[in-house]
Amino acid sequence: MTFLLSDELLAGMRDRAGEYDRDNAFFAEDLADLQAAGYLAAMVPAGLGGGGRTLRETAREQARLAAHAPATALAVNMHQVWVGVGRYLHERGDSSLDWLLREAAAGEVFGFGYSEPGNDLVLLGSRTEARPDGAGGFTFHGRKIFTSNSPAWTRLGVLGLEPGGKGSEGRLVHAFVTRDGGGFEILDDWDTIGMRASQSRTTVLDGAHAPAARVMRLLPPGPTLDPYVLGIFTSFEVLLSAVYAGIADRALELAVDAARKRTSMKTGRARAQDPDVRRRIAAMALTQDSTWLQIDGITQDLDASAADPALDRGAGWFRATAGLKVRVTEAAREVVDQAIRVSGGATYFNGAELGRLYRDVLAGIFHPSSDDSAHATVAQSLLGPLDD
């Protein structure tokens, strides 16, 4: 697989982690230096003026990102969950996205406006108002919770509940707002324990406007077959978990390397040669064995289900990527902790990068689908719904 990020463009990435890190600041430099490499649009498809990269390819990207710089990756991550979204739709035959492709390919930065506080509903429904403007468009007014790449998005997909009339349940609303369109504020507060240069910062929506051509479904809320929402349910979760994986890549080459460098002073030998150190380190592996054989799986599957109905699982997508995400995710922490006992002590201090990734970890239990949910979803795939 050839690799559109060089050795040396990450290189850079992985040396301002830290700093972006420490001083709490946006990665604007990083975010330059994707742009230029044309990384925004690598799955554009290439007659849309893109890189024609596939979701396989991309989310092995990803990791390699994020093992240079996780909370960068992060943020690219829900611009790069909408360019899946839409080729997931422009390979199916529906051109409902193909604008946003082409807006991709010439440099838009894409921003995910659609967790709120208290809504675990996430796709399912919604706390925020989208209120008609009578001409086929939508206001938008509520608060939206870690929306990433806040310094720097253009354009913003949001998800509200349209009010119902009497006796009725409004639809869910999915559209896309401008940043020059004005309409929202967004809050200073990211000051968290890791992915600190991701900047998701709580978005207030105020009238942030949407016109009919930008509003992509009008749907019942509930669940849903619609391949706007598979496109996004499942892009969400393969990348997402892409980069997860690529930090526990990177823990795993930081183990190896402390125990090849450091010495036992009751053994007088590396660390290398400890038999527990040893047993540690092989089982970080096998773990990362199996999560790359998993993400690799499922993201050939998507990626030919679009011409081979037969590879097509329909509503059982919705198991097979949220049990990945939360495997994924829950896999990732476990080898990054194992990294840190191998390590030892200097991973306590906050100039050690290993030290980091075990708080930028730690973020991946708050994303979509949560263990409760991918549970839930596993559980009615094979018992049914529960009785009213």
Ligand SMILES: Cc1cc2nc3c(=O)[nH]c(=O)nc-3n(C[C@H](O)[C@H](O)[C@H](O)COP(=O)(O)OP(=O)(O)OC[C@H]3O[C@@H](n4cnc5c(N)ncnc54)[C@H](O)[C@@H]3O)c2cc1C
The other form holds:
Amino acid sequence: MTFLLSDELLAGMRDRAGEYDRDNAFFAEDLADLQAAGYLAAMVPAGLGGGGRTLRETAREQARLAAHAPATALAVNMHQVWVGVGRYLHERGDSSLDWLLREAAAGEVFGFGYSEPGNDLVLLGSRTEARPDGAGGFTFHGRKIFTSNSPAWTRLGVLGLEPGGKGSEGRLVHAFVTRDGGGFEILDDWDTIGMRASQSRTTVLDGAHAPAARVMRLLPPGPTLDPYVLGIFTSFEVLLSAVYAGIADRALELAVDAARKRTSMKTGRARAQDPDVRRRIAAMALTQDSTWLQIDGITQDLDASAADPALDRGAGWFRATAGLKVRVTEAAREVVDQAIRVSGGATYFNGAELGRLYRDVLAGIFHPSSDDSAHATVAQSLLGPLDD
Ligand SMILES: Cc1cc2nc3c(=O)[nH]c(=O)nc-3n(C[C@H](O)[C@H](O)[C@H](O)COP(=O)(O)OP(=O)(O)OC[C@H]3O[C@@H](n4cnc5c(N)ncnc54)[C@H](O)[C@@H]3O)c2cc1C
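Okay, that is the form predicted alone; can I get the form predicted together with this ligand now?
After this comes the whole thing, all chains and molecules, with the earlier chain placed first.
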């Protein structure tokens, strides 16, 4: 597989990653480099002006980026997810997001404004009010948290709930607002222990407007098999998994390096000769082998299912991709933890790359699907829904 991002470009990003982390600074230079390399249009079909990369290829490349600059990869992931949704729909004959694919190819940067305080329904409900503008569009009023890439997105995908009428529930409104259109405030509240360069700040929506042409779906609250939601869910879970797999790949590399460089006073030999260290490193590699089999397998099936309905798992994609996300992010935490044990106390100093990966990898547990919700999805697929 050929990669869009050169080793040299990635090396520059790795150099900057520590500085961004220390200064709690946005990854502005990385973003400019990624734009110039055509990376933000990588998954846009060639016929719409992009690189025509598959989901599988993009997952591999996102992991490679994460292995150099985790927070940059995570924030850019939100853009890639939207391109992934556009591609998912386009390949299945639905052109409703072709405008997004064209705009991504033209340089627009897409953010993901879905998470809200205390909303564990995620895609299935919203605390944000979507007020009809009378012309088929909506204005959005509410609080979105953890909006990655806050300083730079130019288009923001949002979810809100239309007020219900008499005796009827409102509909969920999936739409896009623009930075130029205003009607929102970005708070300067990002000061976290990890993924600092992502600058995933709070966005207060106060009248941000989506015209009718940018209202993508009006859906009843609750579970749905609408392709738009399936596209978001599957693209999000697999590309997110790739970011954390990339962090673990890098942790393994650093552990191997440390095992070769550190010596034991007890034996006078490199730690790489210590059977315990060897076993730890082998276990990490075995975990990563399994991680990549899972990511490659699911992305391959997702890519192929557009043309081959026999591969389409329907509702089964929720179980498959939520499970993937939970297994991969948990495995990545374990791999980074083991890498730290192999590498020793030097990793405990601020500025150590592995120490930063340890903080970054923790973020994996907060993204949907949570461990609990993935288990609930699997239980439902085996046992049916809970009784009322
Ligand atoms: C690095 C990183 C980047 C992310 N990027 C994005 C992104 O780009 N787009 C996106 O949509 N999501 C993003 N997420 C969000 C993520 O997916 C979760 O939604 C987020 O981590 C919140 O998790 P939580 O619900 O466990 O948080 P919680 O800790 O439960 O809640 C988060 C906040 O909401 C408040 N809160 C909790 N319950 C209530 C309540 N009932 N009423 C009022 N306030 C309440 C809490 O006090 C807290 O301030 C990102 C997350 C991380 C870690």
